[in-house]
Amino acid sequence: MSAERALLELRGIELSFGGVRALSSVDLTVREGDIHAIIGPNGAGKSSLLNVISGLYRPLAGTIAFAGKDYTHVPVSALAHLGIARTFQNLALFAGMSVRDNIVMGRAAFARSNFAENVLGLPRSRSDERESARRAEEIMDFLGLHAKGDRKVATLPYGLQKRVELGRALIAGPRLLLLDEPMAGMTAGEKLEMCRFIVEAKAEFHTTVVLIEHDIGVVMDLSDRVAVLDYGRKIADGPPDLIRADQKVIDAYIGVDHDERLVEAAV
């Protein structure tokens, strides 16, 4: 059962670039966890919203709130610390750094030693080195990767590389796990593992997600809550089947209006 507690809130976000309306006055309530998708045609916003949430993109107007404390100025590098990470629509990973390197660099932002101790290879160095690779063995045993450690990251089917990007992001422990279109390209066998390491991931990391994904039916059996944009502004917000069944939400998002579809259905 999902806490009932909001983890993540945004109030009346806006976003504009030269003058076009990414976002118009978008609400948002994760609560603490949940699976919580946000859908849309392409150019309804969902980038630029996730983007929002990561810190990537500075909102004109509104407010963010995480765990009850506003946010929306916290400098990017401070996100980690916040307990909030993510993962990208387009893979950036380090190609030629093996798997378990790729994975320990989700655990920068967490050093304690400086330049010059890990020149030296001081006590606090090494003590940062000890930790980062025992978690990034952690996190391999979870996500079936432990026999791939080794191996340069370009070398893998994409599928991996999607899991490894995932494992980067997990290390860091957060408590809200930002994932945008983790599954695109996929398969359809790839798509059903990486459900599974989401909702798993969820469960054993007490991770809340937020979650951008094109495959409705991924969205409707993986998602607690499920937002909806259109050009920009917030059409509905509920569970996956109030969803499902939402005019607004057939209109926009498959594109066939409420007249057309009774035409066809007398047809």
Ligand SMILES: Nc1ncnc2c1ncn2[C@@H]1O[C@H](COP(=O)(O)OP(=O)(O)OP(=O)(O)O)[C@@H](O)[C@H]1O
Contents of the next structure:
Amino acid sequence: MSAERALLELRGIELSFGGVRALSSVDLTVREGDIHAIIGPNGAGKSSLLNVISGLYRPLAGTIAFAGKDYTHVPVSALAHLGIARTFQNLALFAGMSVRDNIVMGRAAFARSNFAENVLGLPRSRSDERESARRAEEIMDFLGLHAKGDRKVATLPYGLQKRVELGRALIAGPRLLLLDEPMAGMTAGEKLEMCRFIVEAKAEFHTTVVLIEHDIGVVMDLSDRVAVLDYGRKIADGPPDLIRADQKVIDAYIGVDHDERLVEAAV
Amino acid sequence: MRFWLVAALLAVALLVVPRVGNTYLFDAILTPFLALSLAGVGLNLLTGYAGQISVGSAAFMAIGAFAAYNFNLRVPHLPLLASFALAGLTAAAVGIVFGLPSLRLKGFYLLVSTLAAQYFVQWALTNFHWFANDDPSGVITAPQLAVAGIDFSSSAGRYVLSLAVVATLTFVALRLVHSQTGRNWMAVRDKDLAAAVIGVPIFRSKLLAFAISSFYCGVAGVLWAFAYLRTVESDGFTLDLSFRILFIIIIGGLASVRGAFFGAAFIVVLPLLLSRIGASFFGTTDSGIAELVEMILIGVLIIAFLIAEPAGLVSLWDRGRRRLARLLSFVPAPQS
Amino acid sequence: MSFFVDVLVGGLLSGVMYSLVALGFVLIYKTSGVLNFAQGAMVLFAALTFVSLTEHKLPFAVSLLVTLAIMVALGWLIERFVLKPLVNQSSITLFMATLGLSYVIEGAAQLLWGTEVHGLDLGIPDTPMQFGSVAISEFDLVAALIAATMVAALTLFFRTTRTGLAFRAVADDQLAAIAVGLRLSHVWAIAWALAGVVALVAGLLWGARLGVQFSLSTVVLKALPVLVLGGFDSIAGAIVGGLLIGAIEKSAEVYIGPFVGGGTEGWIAYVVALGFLLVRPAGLFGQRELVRA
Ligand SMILES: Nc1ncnc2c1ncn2[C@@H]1O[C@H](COP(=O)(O)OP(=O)(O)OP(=O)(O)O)[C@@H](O)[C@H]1O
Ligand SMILES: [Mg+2]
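Show the same protein again, this time as the form predicted together with the ligand rather than the form predicted alone.
Let us now look at the entire complex, which starts with that chain.
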């Protein structure tokens, strides 16, 4: 079903914060076209891993290979051009801007006009604006946000804000989409919708997705592969069926007693 | 609709007001209002839109005023408006220098940078007499204001000249804030981490904000000195003036170009109003007391606006207008 | 050489005064994350109130007590009516609110007590005392002693009293502090009251030096570079930063001043702080905030 080529490959990633080992020798291979979930108890290092991939954290050791190039630290400023987009665990929207402008911002790296061209309304600036506006409409249609385009994003309910953040990531047409708990705090109905968006986005934009999620049911349904982190180590990685039956995974979850759902899902 | 409204307003201000207004209106109200509005627009680009706090606006106004004076003095045959533009560019260059710390500093740490600008610039302009053409008093008279052979030195003329400059630059500011440049600023202001991840050039955006904001303040300083005060002196560009420009955008509305005009109107009219009230109700003409009352009132209003109406007078105005429109639409149209 | 020592000692002593003002800022910043721009206005208000009371023939001790009470009340009022409604706002908004506050306090102080300059005599002689080759004014020495006492008292307060411990808990982690049942507004009110007390002490010493007048509130802005050097949340930093700034300022005026026509005291502190910030954004002792994503 999925292509075999690896789009992203982490090798021996180490990261610590003043004594706290957030990640210890983590390897991870994400194949092109997959939805690759990362699960694990609170504080396991899932977000840290995403931050390493997106260059916000600089690992102490290890390499990150993306699309055939090796990095010891992914440059944040080049992220968009590399084709990596992400969302954040705690919403990171531009609170003072409208929904449309938030989504348009996702293309910031691709604007070709400078401020003088913007002031004078020169052709390049105008075509930039047109292109951004067109794509933003598409994305808002896709996410069912078109009626909300002019609303200040901070006035939207939480679930919709999460959707706007997804839109901001999608508008760049990323090769790799990193989602940090896109469904946290959502109602069951909202979660279902969000799942649909992720699956459709993958189909429509040919995006590879790395997804952090606590809802095991969702993860098992959605993912092609699942990696499990515990105390900064990867303890399992494979197709959902195998993970469900993995004794180490079950132990980890029972041991820290954080998420009984996995156990339920497993039995 | 909006466009025509603004166009009509501008036409009235440019064609009708100069004919019907009197010297007091121009000299004490409209010209300072325009200069302060422009400074407010400039600071709003930096603070309101790009989220970088500054308490050094007056320093950049001073740089503009002195630069324009020196360009006029030392470059023969330089057109007046060219000296305005060069003054703005000079202020922008200095603005970039004092904006450099914004690479590493956030929030009120930046205060120190802009305070440094405020004190250093004022000191340099006072201390190095070359800037004031070695005039012993340090107070120099502004040059004659003539553009393309037309003299703008009268009260009404200075008002018209200011209006033209301010209207042009306001138009530019509006274009800017609605373009990618403006969106980048707001993104940096609201969530710089997310902005970095999507590829906003953070540092470049901040520096651009400093440069453009300082350009605006610089030109505002030229108008303040040349059109309003008619003299150029560094003593006028104090920290207190910087604070007042900050108050203009807080009261008028942060991140609103229009807000700067509301705020400036308020700051210009309030003291005049207070001294009128003082004179007619309490029979006192003690300007000292009026000044203190003004201080207290401004302070209270700042706090009140921050608590109750963070979007400033502009948002009050817009709400009032909408309410009025709703009211009117409920009233049945009069039968004729 | 001995001239240099003289300059240095003079600088350090005036630095003591900066430290004193900076302390007031640190108290508020540590507990509520607010940069209280009105600290200078509070210093002015305290000094002006005290002076006016003594000029109205109140005895020294009574004036001191009354002013103290007024400053504590002022601190409480500020917390209640300005800070509380703005809780959870951005630090820039809070700063702007305290800037507005400084206008209110400065205006009120002068409206109440008048705008003329008052002399303030604390009865401490300003005679120089000779220590080897260095002359130190007795007043400066007493000021330094008072400052040291304040710091010691505050440190004791933080280390040993229940309220002090609550302060530190709030400074460390507001959420956790709430979770264990600390009343934030309580802690804040006390912090503001304490800042009022510090303002009074600073106001008296500064006022005795410079005369009690409007410019006191601007001199106090020098505390900002001090805080930048020392870190906004460190008492030790406020002391060291103050001394450093004092020493740098005096040395610059003596050694650089003559080449640029003097007056460097007005800005050198800010420029030094700026350069320093670029190298060490968290100050000498302050804690560096980590970016979380
Ligand atoms: N910026 C940081 N500074 C200090 N410690 C950090 C930082 N980021 C993460 N940590 C620590 O690293 C460890 C891993 O945190 P991380 O946020 O990656 O966990 P997580 O798996 O995403 O947990 P959650 O499910 O709660 O989101 C935790 O102990 C956390 O406290
Ligand atoms: Mg996480």
